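What follows is one chain in structure tokens, specifically the form predicted on its own.
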Amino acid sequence: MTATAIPALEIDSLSHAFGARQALDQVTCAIAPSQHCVLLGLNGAGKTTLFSLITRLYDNASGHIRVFGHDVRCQPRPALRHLGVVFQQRTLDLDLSVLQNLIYHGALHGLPAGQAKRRAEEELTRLGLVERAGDKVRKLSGGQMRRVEIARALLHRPRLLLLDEPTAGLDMDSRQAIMDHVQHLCRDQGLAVLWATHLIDEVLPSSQVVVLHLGRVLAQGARDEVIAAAGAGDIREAFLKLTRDSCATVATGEATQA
């Protein structure tokens, strides 16, 4: 990223709680114009929730996170306008063709009926699944349900991608399919993508990388830099000594307190 270039993403000392467990302390990253950032951490770690304060489920009461230099608690709509979400949990309406499910998603972000239905066929021939179209959703693969999603996301034109564990329960045909055309989206369309998942073989050569723990960063930087500061051989070792040494670490403050 250059001195000048506004970041896609940029969260400042975010912290969040839900009473007294603190989901998220003091978060801090960004993420550049067309970056691949994938957020890493087991479940628990604080990325739904991270998810939720980015895209306006939950307000947050402390810390700055800006979309493109939009404020998204003091500038909700220009903020949220530059977003595509994919969340963990689906959201298609089963009983609603493909293509309907899209082009309702589009009159949500004031698309006309006849340019969603462009866009639509336009993102679903890129992802192999325009003759899908007029079949209800409830008759797709997990997978196939996955790409509509993508797709949906992606139908306003936004130019930052959120997917919160896009790949669960998928099998590995359709996991790689969804990691290509991510890729294909950053490389070929500028897009930024903030990806999270506890799986540590979707961190790619190229990705930049959050290590989120128990609600804190850990490290970040592009995939051969966290693993250099790890002092590990590969991201597998380099995740498994930061997570082990923050507990460690958690674990001897909570010692000395008692």
Second form
Amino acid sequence: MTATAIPALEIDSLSHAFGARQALDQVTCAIAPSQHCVLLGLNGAGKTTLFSLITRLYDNASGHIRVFGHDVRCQPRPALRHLGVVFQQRTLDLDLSVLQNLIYHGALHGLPAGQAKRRAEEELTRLGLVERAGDKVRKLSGGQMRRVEIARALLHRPRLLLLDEPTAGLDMDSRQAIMDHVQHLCRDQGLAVLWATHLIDEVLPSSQVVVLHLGRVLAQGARDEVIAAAGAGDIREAFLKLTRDSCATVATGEATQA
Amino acid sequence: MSAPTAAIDAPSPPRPAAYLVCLRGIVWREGLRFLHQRERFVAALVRPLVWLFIFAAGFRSVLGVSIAPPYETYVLYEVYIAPGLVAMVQLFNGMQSSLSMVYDREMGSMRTLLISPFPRWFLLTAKLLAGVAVSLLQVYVFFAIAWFWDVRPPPLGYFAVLPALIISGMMLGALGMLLSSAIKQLENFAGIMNFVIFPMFFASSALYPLWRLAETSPLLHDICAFNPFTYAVELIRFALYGQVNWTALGVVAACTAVFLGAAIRAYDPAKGLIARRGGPGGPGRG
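Now that the form predicted on its own has been shown, please provide the structure of the form predicted in complex with its partner chain.
Then the entire complex follows, led off by the chain already shown.
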């Protein structure tokens, strides 16, 4: 088997429950290297739970998650080494400078300060933030903080980038800038991307789409395939149709049980 | 979906040097954060100094402390309680680190720590050592001020006490870490004050020698003798006079191991409290 045949991320019959509430139900999907995959779902669909399981914040009791072939359960460390993560919450130290934040992150991945600093400057230059390197994070705008978080996630040169609602709370320009940047990373550097969002217009024409609703995968594939399979005109219509049909099924099921 | 037959090789595994880089990074960040919180530093110093300047001065005449090891002469009450106050600095620091871990968890920066590819026991231990380093800074500044207040242990004591401070700081930090895994919200810190810090401090040998307690209340004496904080205080007290209190060392080392082991387990995704509860940020976030 050649290296390219191994998916960047492979999720296989993954379920997770918080007490009685089933957050994820038999989720199966895969992302190829250098693929841009949008995980589309409303709030509460299970996106953050999925991210928490992939990043080993909690343990998956059932199913498998593999990052470039490394099961996160059995081999968490090689799996984590391939991962760059941008969490939904802001996770920078506000009182530390941009560069200090990045050097700290580098240290967490074993990068000596000098090397981390060089890479940080590279990433910041690419994001147009290098002149802010010495500023405290507190002074940055929301969009700039997000870009710093992306720079941080890329510092240890991961091959799979996870972003959990990265554009939440940002204005249109910042949003577009971040979307463009991540698209470039995908195309030019062969980075695989899993982009979780509830904003349908963040699906790019070339994206793979996974529609997650109430913990279940309703559809997945290239954008146009998903639209065609749902018998819809565009991705927005496809998403509404799929989620509505799913709610109807649930409602019918409950009515039958009653 | 079939399992792939081979996994793509990860970049080379962390070498010992990389562990050092990681440890240094964690300590460095904790230090920077501490320097940015000047109020915290001042509060950490004012607390024991108030005890030393006011409480000890007031009680000096009431409480006579007779000659008992490690002291070779009668000592002033200030001198007696100094090691207890040092341990108190570390106790507060340990709990404050635990507070910052709850905060980190709520703010998500605990997440960035835990997605590091280094083993989790190492990350948590490094975090603990970072807290100890900060407490050492506070303790030595306290010693410096106390010197002017006639609390003057032998000069060599200042060096001899260092290993004792590291291990007692580890014990109290590990306790804080264990508590942090069990606390759901920041607001519960007041509860820690009431139910952990105060009982631990007062029911110990920090303010009064155990033999004196035995005369007045055998029960209280027994409680104090069960309190690990008592042993941290005694370890520091003896070390400050260039002696090793082996019992105290044994108890503190054992408690450190137990607390740290439990804390690492609590932060283990497979077994810990976090998994059971639904993890940072509260259960079941979409």
